[in-house]
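Coming up is one lone chain in structure tokens, specifically the form predicted on its own.
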Amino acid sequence: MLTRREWMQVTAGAGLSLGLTPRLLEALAQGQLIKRAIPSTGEMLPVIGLGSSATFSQVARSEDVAALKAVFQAMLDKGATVFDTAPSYGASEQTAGNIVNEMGAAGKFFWATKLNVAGRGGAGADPAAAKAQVERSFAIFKQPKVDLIQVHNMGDPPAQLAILKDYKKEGRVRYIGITTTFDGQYGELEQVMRNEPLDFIGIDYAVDNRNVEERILPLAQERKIGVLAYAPFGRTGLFRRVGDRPVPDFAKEFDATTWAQVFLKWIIGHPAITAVTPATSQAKNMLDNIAGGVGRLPTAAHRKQLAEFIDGLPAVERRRG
């Protein structure tokens, strides 16, 4: 095992190859990347993986994807094997089976996608268009098991989970659950948690974006749930707010360096979150990510003392997307 001189040493090279900082190179030598155990199981995943949103989403639908390889690179090397994607997010899904796949890695990732077919206003989803879209999902990873599938903002969650639960039975899909990005669907995802027997819900949080820590979160560790965190930064809105202020002393205390690492801390500091997956399409900003699961975290006074300091600061438009 390198000791911490020579783990820095080593990746000194990579580090200018990328142009990473040697705060960041010090921030990823503090210690290996945190894992919380699943619920349902106790299966240890890593707390920082990846979205395939947005940026990423953009990138994939080009014709140069070399640095979504040098992400994907930068996950194995440090052991953040956490990957969530959509059939609705364009290329993602495909672009990042063709990448995996290429660099004979696709089994040494936790695939997380989503069941997707339209089943909201009050029209029932197909289920052989549900069927489809899954197989369509075995096809692109080429693996005999996808880890975990959720249904995409609660689109018919009778009939598509009914589905997957069918999918899990057979041994196929080895996890299930839901997703919402939408505040005015939390009553209904309420009602799913306490009915059906979910493995994971999928939701917006942040620490500009907190609603879900009055009902959602504590219902998900009463019914042992495990959580999937998206957008962390409140789609760039969190980076617009602080603007060029620098990283406040008291995120020294648990070894955050930047603000991604802050934020990603912020979230990791609920117990109730398995994982976050912040989408980007460059190493330097994943290794930085994954910083965010390295070494100390924040106590609750600290989540306290940084929501206060978001709050004061002036707000910006948040994004969807």
Ligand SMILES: NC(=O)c1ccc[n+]([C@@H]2O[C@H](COP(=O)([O-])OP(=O)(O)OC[C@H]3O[C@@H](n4cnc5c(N)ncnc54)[C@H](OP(=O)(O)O)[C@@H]3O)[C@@H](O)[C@H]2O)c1
The other form holds:
Amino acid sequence: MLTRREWMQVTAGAGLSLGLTPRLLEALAQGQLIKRAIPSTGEMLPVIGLGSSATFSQVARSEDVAALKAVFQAMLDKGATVFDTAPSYGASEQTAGNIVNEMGAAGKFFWATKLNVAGRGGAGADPAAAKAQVERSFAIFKQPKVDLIQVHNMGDPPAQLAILKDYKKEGRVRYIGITTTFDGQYGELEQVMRNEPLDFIGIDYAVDNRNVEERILPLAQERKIGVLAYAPFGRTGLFRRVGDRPVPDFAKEFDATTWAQVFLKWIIGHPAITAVTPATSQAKNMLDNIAGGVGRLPTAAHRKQLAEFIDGLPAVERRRG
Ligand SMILES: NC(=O)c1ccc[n+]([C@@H]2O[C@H](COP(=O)([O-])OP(=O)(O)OC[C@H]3O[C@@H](n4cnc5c(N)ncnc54)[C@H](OP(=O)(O)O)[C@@H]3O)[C@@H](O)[C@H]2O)c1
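Switching forms now, from the form predicted on its own to the form predicted in complex with this ligand, please provide the structure.
Following is the full complex, with the preceding chain placed first.
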């Protein structure tokens, strides 16, 4: 675990290297993260959270998880709470559960996990196996309630959502939902959004990946379903696409000083988005991401300008999953 002194050095250094104005540094220090209401209840959630596949999961399965402890500490310090995980992310869920329980802070996070015993778009989910998977998540989190469980990747929605609805009725799960990051599943996702009592969906959304804008995001607004935005950096593809170009000058107008802040603010700039959960294994990047939820947001004109700017850059390979 980092000492307090080491921790202060990480946060002070990160704040300076982010090039934030004194006003934003102050807002960041005070944890003034923007919040959005969960449409089904009005409960407020901070807009920036943490995902746990990618690099997080690589570190989670290693012997030294100190870097991830520092990431959770950064969240606690700055008021970020939403943590997105899944039983299929290797050691992520277990390691994260160990860390937040060791910190005595499990109750302070909005714990969003998933259920999938059917595979991607699969059918025939075995109810006993599904319940065993949910119970395992409860055992890891060690709290009487899990905040959110979503059916992962459209795996047998009728069977798996039925199980989640029962858990919600029993009061053990506060919110339920369904996820996909595959364009080919958006049609089925729409049907489920129209026919099931969902609190959330989880979808992929980024400035170079805007397909959900056409039908999914407007439907979420119409049906009052919260949206968790996944893969906000295109799993590093966006960073590779902008390369070493400086952030555009107009980003100043919405208080963004790094590319991560620009990309995250672009996403939160859409009113249908409840929270965005970039994955990271580094406290300095967690702080950078949190700064993407502080200060002014881009207008519709800024968002269009940025999308055009990114579209004008040579495309890079986008990793799916
Ligand atoms: N179907 C589903 O349910 C589904 C599908 C996809 C994703 N998700 C969720 O969404 C989360 C996010 O998506 P993702 O992990 O695929 O990709 P992502 O968040 O777009 O990208 C993660 C990558 O960005 C880097 N990064 C993070 N913050 C950074 C910063 N400030 N500056 C520079 N690099 C930074 C990370 O490396 P460092 O560790 O070095 O920071 C990591 O390599 C997932 O982890 C998962 O929780 C869910």
